[in-house]
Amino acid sequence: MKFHSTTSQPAIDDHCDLRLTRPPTALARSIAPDRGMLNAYLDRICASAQYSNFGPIHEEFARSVCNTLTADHALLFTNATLALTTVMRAARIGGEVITTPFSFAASAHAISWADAKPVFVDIDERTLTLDPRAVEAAITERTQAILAVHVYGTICDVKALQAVAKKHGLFLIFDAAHAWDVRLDGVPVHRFGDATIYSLHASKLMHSGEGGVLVCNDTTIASLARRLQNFGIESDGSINVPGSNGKLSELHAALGLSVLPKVDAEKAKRRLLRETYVERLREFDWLQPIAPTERATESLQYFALQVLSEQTEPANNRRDRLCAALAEVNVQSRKYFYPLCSDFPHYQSTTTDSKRDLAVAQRAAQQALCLPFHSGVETHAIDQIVASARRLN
């Protein structure tokens, strides 16, 4: 797979014609399953007539997930949000949970659905992940847990957060929705903290259409989470806790098994695309790609930029103008994450004492922009991104 311009390409500024003749370049594109594998799994499902309730395809997928992630055990859920809510329920988290405002809404929503209260603190200026110093400064007698997010697959300062959690006796959860099979110094990210969730949503690199994975390093809590995801049913059939229904179906497990073998090839193409983006956008000092974590494998989930504004314009003006310019040439982009979770009306009362306490997160929300990032991105789309940026210089 090569990304390069040729003389046969339309002129780089010929965006009006391109908009009329080419389909939109999507921000994301799901890996298509291996159809032969999927059909074989569907035949097995139909022959067994078991479509849910931890069937044989589910168990096979669980083993494959464990092997891929190098996990001792993993619980498959209908989605990552429910996995996150369930592990907080299993850990009996009901007080305050310190978390980042710079994340997808599900992170904060899961805390609320677990009947706890999200407390937002600022992020690190370099990694855009939860700042351990801000976390420790926000701890009160009501704090019970920390929920940190590996934003864009950039790994949090896991060791510093572990030290804070251990010092104050807090449950530490990592949201690794963007960090499928990412390792830090060769160690899987779920080895850090008490629990980690991964997303298998269709928008993710590895997916099962809908789905989530919970890896919990506390076997007692993991065992309770397993019961909670199945109505609270014990091994003897009795029910002693109020559970929910979070099981992954056989159909979704089959889809996941049929996608998994194609992930490495997609990663290779995205790695090349990332290198191409970095090289082609190097001429713009106001476009700063968010670099992967040092000593960590790349998640290759997103290609995110910080769009720096000129001193004479509002903080988000150049980012918004670039987003609009890309839309004009049918190239999708996303202001991700904007607005901050702390700006949602129902979380206004959970922000810290002053909006200045979230200064880094607020700036990130005004600057961040994700570009199309998948193997379907073609050369002409990259040309149009470069051309659009040049028009804003």
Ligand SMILES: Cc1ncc(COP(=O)(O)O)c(C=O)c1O
Contents of the next structure:
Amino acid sequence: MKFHSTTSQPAIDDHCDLRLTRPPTALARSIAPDRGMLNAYLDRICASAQYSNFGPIHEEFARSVCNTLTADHALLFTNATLALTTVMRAARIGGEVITTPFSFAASAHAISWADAKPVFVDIDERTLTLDPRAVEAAITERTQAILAVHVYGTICDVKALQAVAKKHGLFLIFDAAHAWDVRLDGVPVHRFGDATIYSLHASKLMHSGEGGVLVCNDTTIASLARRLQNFGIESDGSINVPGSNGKLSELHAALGLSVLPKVDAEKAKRRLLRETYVERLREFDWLQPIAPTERATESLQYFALQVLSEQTEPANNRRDRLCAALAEVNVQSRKYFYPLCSDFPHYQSTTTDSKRDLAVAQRAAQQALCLPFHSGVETHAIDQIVASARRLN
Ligand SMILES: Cc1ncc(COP(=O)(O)O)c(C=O)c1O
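Having looked at the form predicted alone, could you now put up the form predicted together with this ligand?
Whole complex next, starting from this chain.
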């Protein structure tokens, strides 16, 4: 049996043997909690027998989240999708919500679950986030809100979107599921717009297994959202609105508290990994890493590439071949975000957006590829990625 090459340029025929000898390189790996902290929280939970309903560990986690994000208030949810739906309900958003098709399904689905209709418009070529000019062009008398996504942690043109929202009296929500603790010119991203959600799902840099955070800049809407995440129960016990159950449990809060102190160390390793990827992939002019936002701190959630095809081949050709080649050598990659949300059969049949020009988003979806991005990615996996790309050159 051959052993893997540790040089930066493995022999091309090594990859078949590597497939047999190496465990797969996962796309994502959750930060492991500090076990001492987690055990101490679990002891407290079991001793108190309070497992949910805004218990002391939930409250402690909410304070830590506020401190980390520099937020005055934050509501913790079971997940970010429900946080999105709930804030739309709290802001009484119906009608149409303008959003990006280039995102994870949750963004568009949350709009549907809030009983509104997503209207997909095109994205900006450079940032791959919602294009403020396309947003303005799509506004009708039915439009009530804009849901913009800081996709891959790349920050939207927040000021232009704020200006459009203000001019037309629209509620502006930012989906910051990929942008934990990102700051633009030193300002936390949730200061922009009316509300921002963060995801604490296990796939995210900062996580609590499942979980979400809502930061709402309007205190009336925030207080209604708080009631809505608890069945609509008022402080006097009465129930006047149909709420849901979106409370984060004590167990999830404990996990979050035990992961939070380890985020900075993980970030430092991901920063190095990002630099290594950029350096090692520089030889391929057809592989273009998505650049972090200027003047913003890095999200370090994904390492996303645009894989450019030859002019003579279909736009997704080389991306799909690279993805398949990586699977062959046991390296996971993901076509995030493909297909576009606007191409899901449900939205094809419920919206008329197929007539809208989504050319930039269509191309982005055909070129997008995310590579493994976490502190467990080893040099041999990077060697394999480079070798696979060379085979496609
Ligand atoms: C852009 C975006 N928004 C929302 C969500 C939903 O987050 P959650 O899994 O916490 O509901 C995700 C999840 O990956 C996401 O990528």
